[in-house]
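First comes one chain, alone, set out as structure tokens in the form predicted on its own.
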Amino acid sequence: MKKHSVINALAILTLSSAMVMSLFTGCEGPQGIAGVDANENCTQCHNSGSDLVAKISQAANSTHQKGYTSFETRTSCAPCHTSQGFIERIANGAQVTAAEIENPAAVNCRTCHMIHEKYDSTDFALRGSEPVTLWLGGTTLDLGTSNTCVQCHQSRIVSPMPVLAGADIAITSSRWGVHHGPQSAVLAGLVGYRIAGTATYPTGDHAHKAGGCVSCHMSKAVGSLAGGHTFNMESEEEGENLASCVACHSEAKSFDIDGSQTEVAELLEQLKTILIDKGYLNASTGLWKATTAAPLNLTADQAGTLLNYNLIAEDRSLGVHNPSYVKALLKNSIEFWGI
């Protein structure tokens, strides 16, 4: 009797096990969508080569990622100073983000490229690569692959903005002007106040504009110090990166070709001294002596010289971006003051 009970128990256990296994080995359902072959997609970037590694290393040494303003999260700053803000602005066309950015990321691969959106060759496509209508002045620039740079490296809206032969203006902010990134405007010969004078303002395009931003700032990389995705034009270790310059200026030994930068630096310093002596510019802070309570009440031409100083100082190329235009603005602004 006992023997039969054991046999029955074993039979029940075996049957129960078979029923459980059937839950996992029953009829197969419909097949899912075939996966993408990683060899055709992921390995375009993630492979045994060093190209991606080099670019990441270069970008990590750029001011985009190392600069002290790379994490400005306010709604008016985030569109250019954070990755999330830039992507949002390009998507909706606004000049500000809907809200302050939390957990901000510095400008990185995904900021400028469509990384991991379709997992194919379009991941390399540039974001915001269409022609750019500038915030100040409304001119549309098309610098090709440099258009992504122009999206941020343009003048902010100046208010109030002096207009040739226009009304007097009152400057009420010590930070009045084009802000810190007007390079594309200088490159295109825009935004500056073309005050009358003996210096002639150039017309038409010039070689540096045709080259855009990338031809110089992304020239042959010097390790992860300059060129490439560092966007740096020089480094403490290697000095100035002349790789793009020598294509046209074969004898170039520095950016100061034919003394052009030296000339601009002297003109800029001369105009700065005038504006300090006039009581408009604070020599210690580099800011305007203007507040809501004590505004600078100026004619359009007077304010125009302040704008020209601000534009060229913030461009920071000492005229390289557009030599003839920069020199004309400075010379005529100095001439205006009768110095």
Ligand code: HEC
Second form
Amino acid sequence: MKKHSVINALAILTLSSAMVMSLFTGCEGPQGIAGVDANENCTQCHNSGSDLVAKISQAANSTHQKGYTSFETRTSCAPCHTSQGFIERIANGAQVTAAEIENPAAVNCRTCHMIHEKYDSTDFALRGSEPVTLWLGGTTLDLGTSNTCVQCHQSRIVSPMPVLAGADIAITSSRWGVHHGPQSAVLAGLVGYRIAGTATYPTGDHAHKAGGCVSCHMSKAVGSLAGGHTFNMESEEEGENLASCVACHSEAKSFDIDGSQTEVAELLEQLKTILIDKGYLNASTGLWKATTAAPLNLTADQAGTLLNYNLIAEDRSLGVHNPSYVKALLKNSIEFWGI
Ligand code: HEC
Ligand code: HEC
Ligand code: HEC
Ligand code: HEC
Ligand code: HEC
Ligand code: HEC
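Condition change, the form predicted on its own to the form predicted together with the named molecule:
Every chain and every other molecule in the complex is listed next, the one we just looked at coming first.
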């Protein structure tokens, strides 16, 4: 019996891949699925079980699939903001798409998985899950299944980039910085400008890096509100999802363990106030007061403190992604300005 069903499954697999291939081989025109029991293959995923249904409803509640930013379809934005752009980029390794993306799809199952490519369970393999060489700095990160996340949640190129003990720089754009999703850099202790100061920068990786993004953001699902394929850490209805934290922080009652997020929020606010007072940061727009006509001419160290502010503000975890690294960057940046 067992042997037969294996043979059947193989036969169906072969037949249906031949069928799928024939759809794509041009001139003959599309052939119907008559005569082939495609259902046997489809039912690996489309069946009476609830696993797929659960993941679909979780993903539907993710910021990804809501697609607030999938209108960012220009060639330099589409690689991370549209599903088509990401698929194209992973296939050819480019940092831009060949053309603007028409009819954009938000990040969905097909973006991260190979859905409907072979019509078998290998379709759940992750796209872009090989180690990622970061665009900024060129370090290669290997966070396992989280490599797919790193592909998009990485710093964009900062130009000009201040280099420790390096030359002065001129910032000519109000949007100068790492862009909005630098989480993998912070997790790995990269990109921050390690300005000298009394706080010591940690050596080696923080414990939070080992499990990658998925260990926290895809932990035990709270309905379709948080965890699992929602990628959310919290929800308005059920609050913070501490499922992943308690494995190591058994006493955790909130993400603000030992008041660490509160401390980071305060330090960040202090640095922000300094940068506003110095006339670098526009308090109402949150953008730099820099244009090509009126650039910000800064020493590397001065610019480094702007970079650190930008990196940690855009990371949005209030230091959770790498508590000791983030606190050292902030403390030494504040100290630099003599406060
Ligand atoms: C590896 C698992 C898998 C297999 C095998 C599979 N599907 Fe799907 N299918 C999916 C997923 C995942 C979606 C997307 C669900 C979503 O986005 O909400 C999907 C969506 C669909 C949809 C909805 C329209 C669309 O394209 O999103 C149809 C129709 C469909 N599948 C038909 C089939 C048929 C017919 C087969 C067999 C020839 C098949 N599927 C095989 C996983 C699978
Ligand atoms: C390397 C990938 C990548 C590229 C390229 C990229 N983005 Fe993003 N962008 C992201 C990620 C990831 C987020 C979400 C970050 C988060 O939620 O913390 C984001 C968020 C945003 C947001 C939402 C910000 C907010 O505060 O809600 C806007 C707007 C945006 N990007 C615009 C752009 C534009 C415009 C371009 C092209 C000029 C672009 N992005 C290119 C990865 C990218
Ligand atoms: C943003 C990227 C992303 C999107 C979008 C996404 N997934 Fe996933 N999915 C992952 C990652 C990463 C894992 C592996 C998690 C881990 O390592 O614990 C995974 C795991 C899975 C698994 C388990 C696979 C296995 O080999 O056991 C299934 C099934 C799955 N996803 C289905 C879906 C479906 C269905 C959708 C759309 C409704 C979807 N995923 C959307 C990233 C994504
Ligand atoms: C194709 C690029 C891409 C991939 C792959 C990707 N993301 Fe995202 N992610 C984005 C963009 C773009 C946004 C912002 C979406 C928006 O606001 O429209 C985002 C938003 C998020 C948010 C929500 C932020 C908020 O403000 O609500 C979280 C959390 C997140 N991503 C985590 C992950 C994790 C974890 C993975 C890997 C499993 C991952 N992402 C994979 C591009 C990506
Ligand atoms: C140790 C657990 C942990 C790891 C690992 C982790 N995160 Fe987070 N992440 C958090 C917490 C906690 C927050 C802050 C939630 C809050 O305070 O609202 C957060 C915030 C975020 C946000 C801002 C939006 C939001 O949901 O608040 C994004 C986007 C994000 N993380 C993406 C990632 C990505 C991508 C990775 C991997 C490169 C990653 N995270 C790794 C725990 C983690
Ligand atoms: C794999 C184990 C592990 C997991 C899971 C984990 N952490 Fe941690 N976390 C650590 C270690 C180790 C430290 C460093 C302890 C120290 O420096 O005293 C730490 C430190 C912290 C700190 C800084 C505390 C301080 O005193 O400065 C915060 C905040 C934090 N974690 C939040 C979280 C949150 C929120 C989660 C869940 C979303 C989480 N952690 C999940 C291991 C973990």
